[in-house]
Each structure stands twice: as C-alpha cells, then as structure tokens.
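Next comes just one chain, in structure tokens: the form predicted alone.
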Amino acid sequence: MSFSAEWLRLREPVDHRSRDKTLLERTAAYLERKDEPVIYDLGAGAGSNLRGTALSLNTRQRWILADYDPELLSASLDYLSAWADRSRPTATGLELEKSGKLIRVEVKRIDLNANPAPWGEAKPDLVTSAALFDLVSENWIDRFCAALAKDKLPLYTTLVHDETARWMPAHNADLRMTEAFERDFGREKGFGPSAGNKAIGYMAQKLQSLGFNTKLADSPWQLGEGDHALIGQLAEGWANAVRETKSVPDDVVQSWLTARKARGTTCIVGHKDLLALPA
C-alpha cells in the first residue's frame, strides 16, 4: 500500500508535533554512545520520519530509507535536499548537513511483505518506522518481531493508529461511518489482513514475550482549524474507504463528508509510539 506525496506532505507537521517527546529522548540516549549509528527506516515514504527524528540524535548518522514505492523514494531525496542546510548527491542517496548534524542517506526499494527484515547480515543500530504497523497483519508482526529478536535489534516506531478518529461536532452518521471504516481498515493492505487498531498493542506484547523491554506512549493527532486541509483529506479517505464496503448509502456518505469538510470541524486520531529495547 502506498500514499500520495501530497498526503504525506500535509500530515508531516502534525506527525512531528504529535510524537511523544519522552520516547524520542530515550531513543536518543540509547544511541548516544554510537559514533555514527545506522538507522533502518521501514516504509520510509518521503523521508518524514528522518526529518522528525534526526535532529534529536547523534552529530553523525547514517539512514537507510526502505520503501516499495520508487516515486516516494525519489521524492524523499528532493524533500531532504530542500530541508537540509546543505546537501550533495552520493552514489546511493545523499549526504546532508542540518543544524550541525551530518546525515548520510541511502534509499532502497524493498518489498517488506516478502522480507520484513531487509537489513540481512548488515545489522543496523536501530530499526524505526512511522505510521506503518497498523497496516500489516498479525502474521507479519510475528515474523518481524522474530527477526528483531534473532538479531537483538531495538525498535522505535511512532504514530501507529490505535483508536478510531473522533469527529466534532457530532453528525448523525458518525456511528455508521465509524463501523464501516473499521471493517475496511481490517482488510488487505498489502501485508495480509490488517491488524489495524490492535497492531501496536499486539506488537508490544509480542516483543515483551521475546524478552524486550517495551514502553508505549500516546501520540494523538489533535486537529483543529489550522489543520483544515488535512482534515478534508482525512475525511475524503474515510468516505472512500466506507464506499468500498458498500454498507452505507452513498447519499449518507456524501452528507457526512460535506459536514466534515466544512470549517469548524475538529478531529482527534489516536496513535501510539513504541520503544522496544533488547534486554
């Protein structure tokens, strides 16, 4: 499953302000003794997770951005170049300077469904992701966690959807729309039937059972008037998902969508961050 660069651009500032700062600080503390930590970013998209994480980490860093969508990987290089104070192309990606940090970036097109542990023998110092694991199946999570345990690798993941969005003001179709959206959320997303809202709790329990020390923290989106464009895109996505289920009449979906795209709509979307360190 892939997302448009425009959607990722809209959500990036909200993602960055929503992530839990304490878990980010703990991740930084875990890596601080590494001269140049290698960070493997799964489902990296257009590079938002790097931009939201890197300035809290070591002076020197190496990032490997893994994604299946070549257009997003190409966009990530453009966005990172624009974000950096200075950048230069390399054979495999970019070398960036930003706020006193030196960041080497490599991009890799990877089919994570086929291979949830694409680092192979070249073990990174940290595996990370953002907004990925609610799209995968419990079976995929089992395979991924087993690979982390085998290689004794830490995981820092952010913004995993764990709670259905709450829209305000209330609309008489909210319940029907929510139930239909949840049915669609549990369908195939490219990794088997999606674990959806249950994914992050399931993953934390699985890693605990494999001997990891795990810490969960809330990182909800709290969307208000300044996020009108993102709210509109989110509502469009909901409406399209509900239409796929064919369980809500189209006129009801359209009435709900019109109300949600109106000025004054607010929304809270539950997410969680997870830091899991090998014991």
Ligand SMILES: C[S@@+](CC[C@H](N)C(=O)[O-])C[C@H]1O[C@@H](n2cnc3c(N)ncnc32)[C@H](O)[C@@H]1O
Second form
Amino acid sequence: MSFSAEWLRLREPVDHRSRDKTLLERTAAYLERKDEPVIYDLGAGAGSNLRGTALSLNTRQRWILADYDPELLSASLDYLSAWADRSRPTATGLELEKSGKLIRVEVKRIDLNANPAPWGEAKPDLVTSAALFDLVSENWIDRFCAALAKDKLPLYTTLVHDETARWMPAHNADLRMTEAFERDFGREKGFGPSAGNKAIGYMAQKLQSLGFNTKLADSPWQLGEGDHALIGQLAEGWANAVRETKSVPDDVVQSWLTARKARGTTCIVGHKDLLALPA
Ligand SMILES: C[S@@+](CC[C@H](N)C(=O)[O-])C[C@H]1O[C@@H](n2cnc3c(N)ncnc32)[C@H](O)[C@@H]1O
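May I ask for the structure of the form predicted in complex with the named molecule now, the form predicted alone having been displayed?
Okay, now the whole complex, with that chain kicking things off.
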C-alpha cells in the first residue's frame, strides 16, 4: 500500500500534537543513560516520527529510517534537512543539528512483510514506528513480537488506529458509510489480512504474554475548524474506500462527502500509543 508525501505532511502536525506525552517521556527516560541511542523507525515514510520524537530524547541520537517506498525515503531526507538548524549529507544519509540535538540519520529500503526484524545482528536500543501497525495482520504481529522478545528490544509506537472515525454533525449516511469503510479497512494491505483497529490491543497482549511491561495510552486526532484541509482529505479517503466496496450508491457517497467537506465538520479518530519494555 502506498502513501503520498503530501498526505503524510498534512497529518504531521496533528500526529505530533495527538501523541501521548507521558509515554514519550517514559521512552526518553528509558534511553536516558545511553550515550548515542540507535533508534530503528519502521515504516518511517517521510520522517515524521523522528521529527515528533527526537527533541524529547538524548543529545546525541542515531536513527535508521526503514521503509519500502524509495520516494518517501528520499522525501524524508529533504524534509529533515529543511527541519534541522544545520544539515550535512553523509554516504548513507544525513547528520543534523536541531535545537541542541545531534542526530545521525540513515535510510534503508526494506520490505517489512518479508522481514519484520530488519535490524538483524545490529540490534538497536529502541524500535519505533508511527501510524503503521493497523496495516499489519495478526500473523505478522506474532512474527514481529517474537523477534522483539528474542532480541529483548523495547518498542515505542504511536498513532495506531483503534477506533473508526466519528463525524459530527450527524449525516443520514453515516451508518452505511461507516460499515462500508470498516469492511474496506480490514482488507489486505501487504501484510496478510489487516488486524486494523484490533492490531494494537493484540500486539500489547502478545508482548505482555512474552514478558514485556506494556503501557497503552490514547492518542486520538481531535479535528476541528483549524484542520479543515485534513478533514477534507480524510473524507475523500473514506469516500474512495467506500466506492471500492460498491456497497453504497454513488449519489449517497457524494452527498455524504459534500457535507463532510463543508465548514463546521468535526471528527475524532481513535488511536493508541504503546510502550513495551523487555522485563
Ligand atoms: C501511514 S504511513 C506512516 C509513515 C510515517 N511513519 C508517518 O508517521 O508519517 C505507513 C508507512 O508504512 C510504509 N509501509 C507500508 N508497508 C510497508 C512494507 N511492507 N515495508 C516497509 N514499509 C511499509 C509506507 O510506505 C508508509 O511510509
């Protein structure tokens, strides 16, 4: 499944303000004693998770951004250079300075379905990801959690869908749109049948059963007037997904979409963050 850099840019400020601050602080405290922690970001896209996390972590950090989309990885280098106070290209990525942090960045093109543990023998100090795990299947989660347990690696993940969006004000097609969208949400996204909204709870339970200390926290998008562009794109995405199911007539989808793109629409999208530390 592919994601556009424009969509990831649009959601970035909302993702950053929505993540749970307590879990971020706990992650920072866990890494505190490391001189230069190595952080492996799975499904890193255009680098938003680094920009949302790094300023809370150690003075020196090394990030490996892993994704299978070469265009997003290339965009990540451009966006990170623009975000940093100073930036220098290296053979494998970038060296950045930002607000007193020194951050070495490497990008790796990797298919996580083929390899859920791409760090191999070079174990990082933290595995992280944002907005990824609702795409994967329970079978993939089993493989991934087994790899984390074998290597005793901590996981910090944010913004995993756990609830279908709730739109306001009510529209008479909401129920049909939601049912059709949920059917589409569960389809295969490159990792086997998607665990969708159930993925994060399943992952937390799995890691707990493997001896990890786990903590889940809510990180909902609360979208209002200031998020008009994102609400419009989200509604477009819903309409496209519902059209694919062919279960709602086109004129109903169009009337719902027009209403949802109008000023005054608000929306809550449920997400969860998870910190799982090896015992
Ligand atoms: C919703 S985006 C999130 C991107 C980024 N973490 C963020 O928060 O903006 C999901 C990301 O997972 C990547 N992805 C999806 N399937 C993948 C796979 N099989 N292997 C590697 N990356 C994958 C996509 O290319 C995309 O960058």
